[in-house]
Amino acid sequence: MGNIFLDTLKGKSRERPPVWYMRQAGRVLPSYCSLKAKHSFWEMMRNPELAAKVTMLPVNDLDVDGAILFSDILVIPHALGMGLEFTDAGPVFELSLKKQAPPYTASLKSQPEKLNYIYDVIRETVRIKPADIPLIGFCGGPLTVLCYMIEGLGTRTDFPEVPKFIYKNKREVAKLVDLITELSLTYMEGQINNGIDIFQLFETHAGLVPAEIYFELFMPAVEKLGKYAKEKNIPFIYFPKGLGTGIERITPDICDFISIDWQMPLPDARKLVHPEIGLQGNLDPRVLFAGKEEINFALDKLYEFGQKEYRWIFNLGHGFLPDTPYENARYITNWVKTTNWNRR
């Protein structure tokens, strides 16, 4: 039989759902923490051997069905000329857009060569990974990337200035989104040309603005990225966290699968999302801090859904949280892979 991950993305029914996790190559793994104690984040990202090794850690330690490139969504602002440092307190830009005067694009310049080291990482990962493990490439969604560029701090998650900035500067925002999108397309092309098998767009902050604003200012960029993936025959997964009922407006020409956040039950999402689009998610990552009884209760709900829905990838509703117990992450992977899903 073919690869269970790629088969599922193509709409083929398999005996179980494939399983992988957002933020799987990180602090949930003791092996990653051991490497992090010896190397800085930048060093691990920029060294092809180290980054490839980190990319493969969850495959070896958690037994997941796919590897996701070890990188960061902030490489796009970095390649637009915003000074970026990954400090112990998190990533920090030299100067945020909110502290500048318009035109906000004046200080930005696309420098795609700053992304070349990532393609070295992809080639090294392809060299060392098992043939049956697909490699997932990614970038940040246009709104999410813009959030960090406006606020200037990669550790902020509430972004209080972003909605105000967007409402006050719609024309400038449109120009900024164009810059982000063009470089993201170049970045996607580079990832595809160097060996990724799947692409995911992380629009982690889609819910920061009303859906109407999101579809007006940011969805055209998503459509461009999705169209390019289809042209290259690369499965495209879209994760618009917080978009809510706006997911009913997503069409198959935008993405192949949509990743559902933990706020929305999967059966509800299935009713809203176009039937030709598969689903991914949406276990609440916080349940992994509970005991086995509570974890099993949450898994049973997903089992009911996964028995009937074969176009579904098991994942979290967002990424692993810091200090997530490794044994619980391993437990749910084993559960997915050893459960009899009673599919016909």
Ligand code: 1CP
Given for the second form:
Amino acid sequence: MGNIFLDTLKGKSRERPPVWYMRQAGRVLPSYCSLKAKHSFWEMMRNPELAAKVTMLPVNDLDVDGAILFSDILVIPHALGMGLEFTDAGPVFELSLKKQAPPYTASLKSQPEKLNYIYDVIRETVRIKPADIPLIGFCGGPLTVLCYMIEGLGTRTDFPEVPKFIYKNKREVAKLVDLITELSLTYMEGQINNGIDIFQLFETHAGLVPAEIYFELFMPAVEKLGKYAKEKNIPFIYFPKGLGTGIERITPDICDFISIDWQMPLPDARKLVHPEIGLQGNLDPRVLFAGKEEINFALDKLYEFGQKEYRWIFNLGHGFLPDTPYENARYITNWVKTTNWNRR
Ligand code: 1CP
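Cool, the form predicted on its own is there; where's the form predicted together with coproporphyrinogen I?
Below is the entire complex, every chain and molecule, led by the chain shown above.
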């Protein structure tokens, strides 16, 4: 038998689902918070020893089956030349696109060498991690990355200007998406060449525009990324949060697994999603603030699903929220790993 995470991604039936959590490093761990008190986020990300150490914290503290690279989706706009700061109130860009005039691509220039330090982090992580823990690489989806570039700051995540900007500037948006996608492909190649085992695309704001617009302007870019991962034999997980019933239009050449948000029950997602595509998700991260009874109720529902569905990775329906009680995260991992899933 191989690794439980990679086996599941390949469609092999295992005794339980693999488990990891979106945002497992930066939000829930007391060990992360104490490091954060001493170093800024940029500092941690750019120091290969520190970033590799943070990448491995959830494996040690939460006992998850995979490690996710400690970095951020906003490294792409930064490597397109946008000034970026991570403040206590979230990321802030020096000059957002909405404050500029067309052509919006004029101020951007692809500088792939600005991503080189992340490859050092990956190599250091591969050096220190146990061989049976796969490393997940990632980048942001084209719409999500564009949202931050247009709006310029990260504390407000409703992005009121973005749909208007897209409707007003469709042609320009297509050019911006091309720029983001080309650099994301280079970045993905770098991550793969330096040792990641799995790739996840975080399209957190897929639900911001109607599905037709998403499929017209952004899905071709996702398809390029997915096809490249397939060529390189790297399993590709796609998280299109808020896409709703649009997930039924995703084909197996785009991705191997879809990460389902907490708005859609997994059995409904299973009916909609192409049978060759596996599922990941979708515990509501807010349930972790509830008492044990309510947590157990949510877990029981996932148990019903996971007993029959072996092409499924246990995860949240979106990342951990700040201040999530650590004991509850531990409790859930332990539950996934010690439950008898009664699979045959
Ligand atoms: O577990 C991990 O933390 C792994 C690394 C990781 C990942 C996968 C970070 C570190 N960020 C991300 C992805 C990311 N970043 C997304 C997509 C996933 C999601 O929706 O949660 C998005 C939208 C961002 C943008 C971002 N970066 C924000 C604003 C939105 C938000 O999620 O709050 C913020 C505050 C950041 C900074 C950031 N990135 C990562 C950390 C640990 C931090 C906070 C730095 C700190 O500790 O102060």
